[in-house]
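Next comes just one chain, in structure tokens: the form predicted alone.
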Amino acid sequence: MKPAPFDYIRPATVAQAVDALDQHAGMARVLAGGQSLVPMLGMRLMRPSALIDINGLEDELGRIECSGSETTVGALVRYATLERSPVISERLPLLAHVVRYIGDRQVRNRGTLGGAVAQSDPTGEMGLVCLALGASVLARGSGGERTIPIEQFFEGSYANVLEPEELLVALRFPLAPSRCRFFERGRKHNDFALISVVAVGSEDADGRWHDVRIALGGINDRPVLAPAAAARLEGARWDAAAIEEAAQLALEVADPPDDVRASADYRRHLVPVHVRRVLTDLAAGEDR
């Protein structure tokens, strides 16, 4: 099937993007490496008035930088380009990782970090990881820009608080925590998520814990912390019972939907295993 009927805008600005973003009012949809919004496109899922193909502005939306201990990664960062730079692994290194879970080469020759997010799929690696370590979304308006905590940017499945006329233009990151592990459990390679875990975390000299978080994909109708897992561990030494307790209570937020891969009684049996091994990896000393 082919796309319906639409206006192409190349934009050479941010500015000129959000304007155009505001002229259409909503109806307009952005394009990035478009791995999602092209095959929408072609099964008239998504009908937009206009496509705005922002991949011109690499000067404005591909950096990275770094300030202090914080690290701004431009919406157009492709993922082959955090998968190979030395900043994202050393000062990312979780994100340099898990980037590698995405695709085959040709996907993250094309795919965004920016658009990744802005689609917000629940069982997406990319809005995961960026929950785990704390990012703030940059989002630009007719308005002016504003910054948003990721923990309050999704609504839900495909859906998050940006609105219709704005853009997403950078991710950032506060100083990550020496420690992290990542596990994601699908059917077969390349298919969604079943379930994902994120861990991250520091170790101090006396062997407690600090920065503890613990982020879950595929198990709600949006990547999620759980908050009471992690508090279970911050500040404290680690053994098999409060690892075990952690895990239990991770399936606290666990909400999970009965689809064609799985039942949500699977997806919830597979909650504590997994939050339970990916802790036990991050206390022996595994650094992803």
Contents of the next structure:
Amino acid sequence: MKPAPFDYIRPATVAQAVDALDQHAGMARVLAGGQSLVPMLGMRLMRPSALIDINGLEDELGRIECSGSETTVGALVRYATLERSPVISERLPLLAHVVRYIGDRQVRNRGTLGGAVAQSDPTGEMGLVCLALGASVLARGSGGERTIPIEQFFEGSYANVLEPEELLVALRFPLAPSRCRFFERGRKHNDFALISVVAVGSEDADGRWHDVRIALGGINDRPVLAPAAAARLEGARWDAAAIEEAAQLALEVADPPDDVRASADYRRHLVPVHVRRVLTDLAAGEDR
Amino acid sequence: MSDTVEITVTVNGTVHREQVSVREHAADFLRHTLGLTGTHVGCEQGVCGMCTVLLDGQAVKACLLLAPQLDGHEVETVESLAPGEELDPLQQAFKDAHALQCGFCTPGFLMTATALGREGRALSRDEIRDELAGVLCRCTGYEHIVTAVERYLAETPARERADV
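Show the form predicted together with the partner chain, please, the one above being the form predicted alone.
Full complex below, order starting with the chain above.
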């Protein structure tokens, strides 16, 4: 398979990459890991005028940096690095865990965190985890850098608020809650998720939960938080009744599509079932 | 705008300087330009894993890399495993465990397992299966492939695995 013709640009700096994006005025695509982009090019689902290959920008985009309670992960940090990084497993264990659900060994050796978030696949694991952990997206354009709260980043299926000339340069994570649980169900091994659920929080000595966030993937056209469900559990002890109520409340945000993988009705059916299971497991001390 | 770029890439220890089409993927470059047809091309969309090669020691799907991306990097293909008449210990393990039938997927499994072996980790059967999940086989049903890799990891000293 061969993509449609494009200009291949290999910038030496982030500033050059941003310049190139600017010059191509929305017609260029950024090539990071290429694990989603290259098949789409081959199938000609995309015909960008230029590919801006940022793989040479490891120095600027490939770092994991800690500052106080914050952890900043460069856009070009690959999944395999997240899987093996002691810093990530200590500070963002949810990220280290969930990355193993992505693709396969070869895909994880190439795919990048920034690429996944920029791709904004509604079933993608990385967007979901960033949302659950309240990350911020750092984007650089010709006018400088801006920080976008992840809650305002996704705009729809494969769509986000990045301007055409902006490059996603990093994800910044606040201190992660001490407890987390992830679940994903697809039709087959490694397939796109029909549903994915993340719940995070911290349990105090009294058995009450704080900083509760529940996020759903594959259900809407973008990863979404379930604020009503989280509010029901915030400051509460999680007994079976509270969990069941929260599981039902999670349906408030669900607006699932009908597609080849599942009907909207089936996806709606899955939401309370799996939110309940994830919360029950988390309450029982079964993390990740 | 140029349709081709010059790249310098080390493949199986040999440095090549070649003019490549920017639209060509790395598997086609290896096969058509360098004549290394051991790297097989299956789905060309990153699903089947036939085209797995090592890029700077890491298993990657060559169909998801553009040829110009190889510039300045080191590639190892299945041809690197047995330069002479004798099989590499991993290939021998595949032969002994009946881990291939038609052989089309074999280069993908061999290169994925080569990278795995060099990590030097002790792995359970389930973990081996998970690490190999990016390569599909439509003949053997995987049991023998997992067995071959399991034996290879158990029986070949880590140092030898690293020295391919």
